[in-house]
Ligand SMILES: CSCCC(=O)C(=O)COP(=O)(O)O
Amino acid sequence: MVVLSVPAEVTVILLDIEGTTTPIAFVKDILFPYIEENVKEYLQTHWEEEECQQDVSLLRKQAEEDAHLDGAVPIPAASGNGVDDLQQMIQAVVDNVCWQMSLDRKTTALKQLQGHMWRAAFTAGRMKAEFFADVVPAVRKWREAGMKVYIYSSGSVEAQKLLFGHSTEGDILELVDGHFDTKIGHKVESESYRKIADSIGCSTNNILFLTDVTREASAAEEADVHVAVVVRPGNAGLTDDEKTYYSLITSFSELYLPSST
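Taking the form predicted on its own, show me the structure of that chain by itself.
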């Protein structure tokens, strides 16, 4: 087995989710299709609720900003109180959401609605988050060794907590010391990693970041964060240069903590 020694100064392990702790297939084949298949029913059921109305108005604002884009889908404001009017508006929101998702947009408006829909699905027991088998045992071991464990994902903090709170391993939220999403900055910008270190109250070289995306790894490295690239089934392939340059692991069990000897 390949063993990667964790540098002695590392006290924090920062984890990406998709492709690192969780199979990309779970996100691509279960989480996202769930939104497209259920968004209409969800809007019809929750339309009168304040939270749903806030989601819709955020999406409408985003649609106005997107008006100049090719294929953009406008969301009309309510004109009357007719049932047809309502159905037309719901359909416009559905079309807008599907259009944004087809382009893999990460707008706050889209992520907020997705987060609320997933919350409803997870809490109703309609789905459970999947984690790679090595993740939970490794995280328990790191914590016993005194490491802090944080999550940094482009999915909202709320969505992250849902995954860890409703997983096939049960509720494992207590294994995580804190969560970061793109509100702190984008994952391909090195400044985001400095902000995370400030927020945790450590220096960037006290952090080991595990991700499957080399652009994120490179941004983290620029900020003086230690990095290992996680190679999992279903992840994007790496170039020969990337394979040579980065420390690679295929399982969290391959990380060796000097402090735990």
Given for the second form:
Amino acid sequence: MVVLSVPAEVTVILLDIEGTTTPIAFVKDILFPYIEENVKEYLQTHWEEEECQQDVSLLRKQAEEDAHLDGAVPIPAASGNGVDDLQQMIQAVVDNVCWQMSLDRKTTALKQLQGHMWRAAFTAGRMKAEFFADVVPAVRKWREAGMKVYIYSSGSVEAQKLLFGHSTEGDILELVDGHFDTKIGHKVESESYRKIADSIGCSTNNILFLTDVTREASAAEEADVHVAVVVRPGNAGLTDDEKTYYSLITSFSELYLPSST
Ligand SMILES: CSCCC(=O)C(=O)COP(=O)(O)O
Ligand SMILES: [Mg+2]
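Switching conditions: you have the form predicted on its own, so give me the form predicted in complex with this ligand.
Now the full complex is given, and it begins with the chain already shown.
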């Protein structure tokens, strides 16, 4: 088995979710279709609720910022003029959400609504999150060795907690010391990793970030974070240069902690 030695200065392991702890297929074939199939009904049922109105306001603000993009779908301001107007507004939000999802955008606005929609499915037990088989045993071992384990995903913190709280392995939320999402910054921006280190109270070089996306690995590395790229079934392929440049692992069990037995 290939072994990757974790540098002695590393005290925190920061994990991406999609393509790292969890198969991309679970996100693409189960989580995302659930949104596309249910968003209209969700908006119609929850429209009057404060949380739903906040989600729509955030999506409208994002739509204004996106106005210059090809194919962008605007969300008109509410005029309060009757049922037809409401149905048009809901349809605009549905179209905007589907447009953003067709581009796999990671905006905070989209991720916030998705998180709220998944809540009902997870808490009712209609959905369970999948984790690769090596994830839970490795995380338990790291924590026994004194490592802190954090999550950094584009999925909202609320959605992350749903996944860890309702997984095929049971409720594994207690294995995570904390969560970060795009509210701290985007994963392809190095400043996000500096802010995460500040928030945890460590130096960036105390962190090892595991991700499947080399643009994220590159941003983290620019901030002096240690990185390894995770190669999982169904992940996007890497170029030969990327394969040579990055430390690669295909399972969390390939990480060797000098402090563990
Ligand atoms: C709580 S994760 C749901 C999946 C998701 O919405 C997503 O965008 C995954 O992105 P990641 O940063 O984990 O690759
Ligand atoms: Mg990922």
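Under this definition, the rigid core comprises the largest set of C-alpha atoms superposing within 1.5 Å between the forms. Remember, it's a predicted structure, so these values are computed and weren't measured experimentally. Positions refer to the first chain, counted from 1.
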{"query": "Location of the hinge, rigid-body rearrangement between the two forms, from Arg119, Glu189, Glu169, Lys148", "finding": "Arg119"}
